[in-house]
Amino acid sequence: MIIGLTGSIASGKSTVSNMLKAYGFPIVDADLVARQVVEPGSETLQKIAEVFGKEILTENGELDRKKLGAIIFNNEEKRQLLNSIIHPAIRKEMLRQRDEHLANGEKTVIMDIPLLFESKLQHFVDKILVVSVSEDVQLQRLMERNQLSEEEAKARIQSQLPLSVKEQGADAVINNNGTIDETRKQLEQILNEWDVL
């Protein structure tokens, strides 16, 4: 079974991901893959340098995120061009890792994809697990964690699909408003119901 794990900013998805890791499930982490595909010497980084110029590389041949960010900032066309190079590479590598785990005899693989719904990647997985919190808790946690004002935090939250919409597309929802223990109990119950524990 392939389980898609998702949530929203400050919903506590990383906490649940770490719990799944502790149970011994292999995790394909979309954020990690996004960094792996642009490592020095990678085909993707080469393509980005060809399209955006060598100046987006540091002296060590690494991606200079600040320089690239400055180029695509406020330029929708260039941002889309960058996405058209990076997104297929991320998808391909995520599927490669997923299939490698399955080939190694793993029965259950977790795909940790923050923008699972936004990127329309539901077809990558068999079951979708959404880590959710109430809006108040989400706002509070984000302001504390990232030292943001209420306005800044709200803007970040609103840039993503609302959790209520994600919940509707989920096979199971973990309510992460309470303690870590309460979250763990919910996770165990879901994994038992899905017969993967």
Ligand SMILES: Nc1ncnc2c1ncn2[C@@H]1O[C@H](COP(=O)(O)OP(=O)(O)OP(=O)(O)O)[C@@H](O)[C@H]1O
Contents of the next structure:
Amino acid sequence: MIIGLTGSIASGKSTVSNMLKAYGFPIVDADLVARQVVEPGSETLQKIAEVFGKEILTENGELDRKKLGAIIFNNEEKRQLLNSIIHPAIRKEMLRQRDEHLANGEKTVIMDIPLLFESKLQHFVDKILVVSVSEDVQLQRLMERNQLSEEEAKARIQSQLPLSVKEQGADAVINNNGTIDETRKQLEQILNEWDVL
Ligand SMILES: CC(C)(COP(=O)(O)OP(=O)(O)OC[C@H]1O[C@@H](n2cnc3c(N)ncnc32)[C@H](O)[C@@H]1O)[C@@H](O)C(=O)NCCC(=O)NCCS
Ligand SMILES: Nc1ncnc2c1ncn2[C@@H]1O[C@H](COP(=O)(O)OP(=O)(O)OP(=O)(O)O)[C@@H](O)[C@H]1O
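With the form predicted alone in hand, show me what the form predicted together with the ligand looks like.
Let's see the whole complex now, leading with the same chain.
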């Protein structure tokens, strides 16, 4: 079974992903893949530099993530432009990793994809697990984790679909407003229901 793990920024996907890793499930992590495909020397990084200008590269020729983030989280047109360059490469690599795990005989693979709904990737997976939090908790945790102002954090949250919409498309929802332990219990129950433990 391919399980798509999603949510919104700072809703707790990585927290749940780490729990799934501890169970021994292989994880395909879209954020990690997004870093792999823009390594220095890659075709994708070259294209990004052509379109966004050399200023978005650091002195070492790496992607200046802070600079690019400041551009794309505040400008929808630029975000779509970046997505059109980087998403095809991310998708290809994620499917390669998924297929590699399946070829190795894994029965269950987790695909951690923050933009599963925004990018309409529902067909990649058999079951969709959404990690959800209230708007207040999301804003608070994002500001704390990334040291962002309220305005910066809100811009990031607004660059994604609302969690309420994602919940409607889910096969199961974890409410991550409570303690880590409460989240772990919900996860265990869902995995039991899906018969993958
Ligand atoms: C703009 C970049 C360089 C900023 O890097 P930074 O290290 O600050 O953030 P990081 O990559 O850790 O992403 C943090 C979170 O931001 C959100 N996010 C990232 N990119 C996007 C996007 N294009 N649209 C909406 N939300 C996004 C996701 O929830 C993600 O989990 C980076 O996010 C990026 O390369 N984005 C484009 C690739 C992408 O869409 N990644 C999302 C998963 S496929
Ligand atoms: N139940 C919880 N109680 C307290 N803090 C939590 C809980 N779940 C997550 N956090 C904290 O909230 C922040 C966001 O969680 P996490 O990094 O797992 O979110 P994410 O969905 O993976 O975010 P992103 O999409 O930005 O990568 C982290 O600092 C994490 O430690």
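Here the rigid core means the biggest group of C-alpha atoms that line up within 1.5 Å when the two forms are laid on top of each other. All values derive from a computational prediction rather than experimental measurement. Residue numbers count along the first chain shown, from 1.
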- Message: Superposing on the rigid core, is the Cα displacement of residue 75 between the two forms 2 Å or more?
- Response: yes
